[in-house]
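Take a look at this single chain in C-alpha cells; it is the form predicted on its own.
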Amino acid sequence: MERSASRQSRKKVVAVVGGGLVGALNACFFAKRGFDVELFESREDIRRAKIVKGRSINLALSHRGRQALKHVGLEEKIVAQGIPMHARMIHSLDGKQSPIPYGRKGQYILSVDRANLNKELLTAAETYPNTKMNFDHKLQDWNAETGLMTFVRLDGSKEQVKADLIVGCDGAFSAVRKQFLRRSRFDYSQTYIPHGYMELTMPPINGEFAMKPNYLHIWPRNTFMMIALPNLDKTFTCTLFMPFEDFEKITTGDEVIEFFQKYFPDTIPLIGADTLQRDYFRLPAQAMVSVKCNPYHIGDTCVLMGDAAHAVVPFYGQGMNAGFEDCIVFDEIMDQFNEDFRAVLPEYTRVRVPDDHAIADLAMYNYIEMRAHVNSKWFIFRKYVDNILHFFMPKTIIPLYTMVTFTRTRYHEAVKRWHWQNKVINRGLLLSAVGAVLGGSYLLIKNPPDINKLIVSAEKMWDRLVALRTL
C-alpha cells in the first residue's frame, strides 16, 4: 500500500521516527510551528499498554529540558509531577551521610518518571489537529533523495510514505541512522562502558518515603556505586552501576546479601532482605553505550536528534536534557534561516555537533567524579572554593555543574570555561600555600624564638610522659 503523507493545503509534511520523548516533544515543535507532523512509533502506544518495555531509569530534569517544555506550554505541569533533588546526599560505608548542594540556594534538578512525562508528551502532541500518530509501525527502510520511507505494520503489512523532512528520533540503535551508516564521510562511533546497571526498588516505610525526598542519593564505592531517585509513590528507584564481571561473581540470594551487607549496610533493612534477592535476580545487569556521530543530517531530507544523534551514558542527568535541547536548537535555527531546510539542516549539525560531543565525554567523566571523587577531601575542599568563588565572582567563576545544569551555556564553551577557571584556580591556591610558607618562614627568621625555652619546654613535656608512664 502506498500513500502520501502530503495534505490538500500543500503544507510541508515532517515525519518523526521515534515516539520516546525526543520524538514526541519534536512532534510538539514541528505541529506549532503548522508543518504538517507524521509521527511513527515501533511500539505500542504506552498510554494504553499493559506493561511500558524499555528503559526505566529515573530522569533527573533540570534548565535545559524545562526550556524547551516551556516553549511548548508544557513546563509547569511536568514540574508539578516532579520532587525536587537540592543536592547529592552521600552515604558512606559507616552510614554517616553528607549533603552536597548542587547550586545556590533555591537551585534544585527533578525527579521524573520516564514513563509518565512520555505519556504526557505524547497526549500534548496529539492536541495539535495537524498531527497524526502511528503505533506499531517499525521502519524499515527510507530514501534520502526522495524523502520515501517503508514501514512495517504490527499485522506484517507495509506501508510507504513520504515527507518532506524526516526527523530520526528512535534512539541509540536508530533504524534511521542506518542510512547515514551508508554514505561516505559519516563518522560514527559507540562504545560500550564495561559497566552494567541494575533497577532495584526501596518501597515506602509506613507510607512516608524511607530516606530524605528531595535529595539524590548516592553510595560511592570507587568502581562502583548506587543512587536512588524519589519517585511520587514514595518509592525509591535504586540504581546500581557496577563492572559486569562483578554483577556475574554473585550467583545466589545469599551472596546478594553478603554483597550489599558489605558495601550498603544501611539499605538492606530499608529494601528489605527477600526483596533485595528476588529483585536482583528479576533481570540480568543492563548495557551502557554512548554514540557520536557527525553530521547529523543529509541534505535538506533528514536530520538526526536526540539518542540517534547521541547516546550519551546517564552519568550527568543530561541525556534526556540534551535530547530536549535539540529540539529548542532546532527551533532557533528555524527562525534564523525562515525554515529554510536547505540552511537549516547544515547550520543543526554545525552548531550542535560539538555540544553533543562535549556532554558525551562530560557523562563518561561524571562517573569516576560520583563513584570515587566525592569521597575526597580535596572534592569537597575545591566545591566550596568554587562555590565562595562564585558568590562573590558569580560572572567569572561558575562551577562546571551550575553551567551545565542550571544554564544553557554551550556544552563544550562550558567545558573550556571549566578548564580555564581549573587553572586559575589552582594556581591561585599553589601560590596561596606558597605565600603562607614564605610568610611563616619570614616571621621565625624575623621574630626567632629562643631555643633555650624550647628545650626546657620539651624537657618538661618528657618529663610529664615519663610520669605517666610510670603510674
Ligand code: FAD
Contents of the next structure:
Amino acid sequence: MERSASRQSRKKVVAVVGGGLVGALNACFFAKRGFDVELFESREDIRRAKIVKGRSINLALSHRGRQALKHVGLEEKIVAQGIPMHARMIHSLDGKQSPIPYGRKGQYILSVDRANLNKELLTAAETYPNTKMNFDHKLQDWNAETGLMTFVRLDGSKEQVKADLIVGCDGAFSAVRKQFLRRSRFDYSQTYIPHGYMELTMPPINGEFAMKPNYLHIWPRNTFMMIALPNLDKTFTCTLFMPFEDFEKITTGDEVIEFFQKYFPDTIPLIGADTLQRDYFRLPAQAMVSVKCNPYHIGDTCVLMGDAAHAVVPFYGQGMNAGFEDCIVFDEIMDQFNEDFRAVLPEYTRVRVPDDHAIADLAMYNYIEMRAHVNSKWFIFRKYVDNILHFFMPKTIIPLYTMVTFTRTRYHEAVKRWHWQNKVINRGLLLSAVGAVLGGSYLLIKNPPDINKLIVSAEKMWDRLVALRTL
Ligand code: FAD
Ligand code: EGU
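Show the form predicted in complex with flavin-adenine dinucleotide (FAD), please, because up to now only the form predicted on its own has appeared in this conversation.
And the full complex, kicking off with our chain again.
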C-alpha cells in the first residue's frame, strides 16, 4: 500500500525518522516553521507503554540543550522538572567527599529524567496541528533517488511514505544513515570503546536522598569509574563504567560485594548489599560507541541529526546537548537561506561537521584521560587548578568544560581556544622557571656563599644519596 503524505497544502512535508530526544524536539522545530511534519518512531508510544526499555535513566542537561528547548518554549517546563547540580562531589576511596563547584552561583547543570523529557517533547510536538505521530513504524529502507521510505509495523505489514525532506534522528545505529554508506565520498568511522556501563539504583533512606542531592557524584578510580545523578523520586542512578573484561570477571554475588568493598566501599550501605547483588546481574553491561561521519546530507532530500550523525561516548555529558544544538544550528541556517533545502543542507554540513567532530574527539579524549590516570586526588587537583587560573585571569583562561557546558561557543572553537590557553599556561610556567633560575643565579653571584660551607653540605648531600640507594 502506498500512501502519499503530501497533503494539499502549500508547505512541504518533513518526515522526522526517530521519536527519541532529538527527533521529538526536531518535530517541534519544523512544526513551528509551519511544515507538515510526520514523525515515525519504531517503538510504541512511550507515554502509553508500561515498561520503557532503553538507555540511561537520567542525563545531564546543560546550556546548549536548554537553549534549544527555549526555542520551542519548553525550557522552563523541563528545568522545573530537573534537579540542579551546582558542583561535582568527588568520593575518595577512604569515603571522603570533596565538592568542586562548576562555576559561579548561576552555573549549574540539571539532572533530567530521559523518559520524562522524551514524553514532554512528544506531547509538545503533538500540540502543533500540523504534526502527525506515527508510532510502531520502523524504517526498514529508503531510496535516496526517489525519497520513498518503507516502514514495517509490529504485525509485519509494510507502509510506503514519501516526503520532501527526510530528517534522520534514529540514533547511533541509524537506518537512515545506511543509504549514506552506499554512496561515494561518504566518510564514516565507528569505534566501540573497551568499557561498558551498568546502571544501579540507590534508594532513598528514610524517605530522603541517600547522598547530597544537588551534586554530580563521581568516584574516579582510573580504569573504573562511577557517576551518580539524582532523580525526583529521591533515588540516585549510579552508572558504573568498567572494561567489559572486568565486568565478565565478576560472576557471583560475593564477588560483586568484594569488588565494591575494594573500590566503592562507601556505596555498599547506600545501595544495599542485597540490591547490589541482584541489580548487578539484572542486565548485562551496555556498550558505548563513537560514530563520526561526513557529510550529514544527501542532496536536498535527507539530513542526519543527533546520534544518527554523531554518537559520542558519554564522558563529557554532551551527547543530547549536542544533538539539541544541531536543531538550533539547522534552524538558524533555515532563516539565512529562506528554507531552501538545496542551500540549507550543504551549509548545515559545512557548519556543523567540524563542531560535532570536535565534541566526539573531546569526549573520547576525556575517556582516555580519565582511564589513564584520574584518581580522586588528581581529579580534585586538576579542577582546582582550572578554577584558580580562571579566578585570577577570568578573561584569559576559561576552563574547557566551562566553554563546553555553559556557553554556546562552537565546539571546534572551544578546542582551539583550549590549545591556545595551554600554550599560555605552559609559557607562563616556563617563564617562571627561567625566572627562578636566573634570579637564583643572580643572588648567588651577588652573595657568593662560603665555599667551605658549600663543600661540606655537598658531602652531606652525597651521604644522603648513598643512604637513599641502600634503603
Ligand atoms: P536516541 O535517543 O537513540 O533516539 C533514537 C530514536 O529513534 C529511538 O526512539 C529509536 O526507537 C528510534 N529508531 C531507531 N531506529 C529506528 C528506525 N529504523 N525507524 C524508526 N525509528 C527508529 N547526553 C547528554 O547530553 N548528557 C548526559 O548526561 C548523557 N549521558 C549519557 C549516559 C550514557 C550512559 C549514554 C549511553 C549516553 C548519554 N548521553 C548523554 C547521550 C544521549 O543519550 C544521546 O546523545 C541522545 O539520546 C541522542 O538522542 P537521539 O534522539 O539522537 O537518539
Ligand atoms: C557521564 C555519564 C566529570 C552523565 C566528565 C566531569 C557523564 C554524565 C566531566 C553520565 C566526569 C566526566 C561534564 C559535565 C558530565 C565534570 C564535564 C559526564 C554527565 C569534563 C548519566 N561531564 N557528565 N566533564 O566536569 O564537562 O564534572 O551518565 F566524571 S556533566 Cl567523565 Cl559538566
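Residue numbers count along the first chain shown, from 1. Rigid core (definition): largest C-alpha set, two forms, superposition within 1.5 Å. Note that this is a predicted model, so its numbers are computed, not measured.
K.L.:
Is Y188 one of the residues whose Cα moves 2 Å or more between the two forms, with the core superposed?
P.N.:
For Y188, whose C-alpha is compared between the two forms after core superposition, the shift is less than 2 Å.
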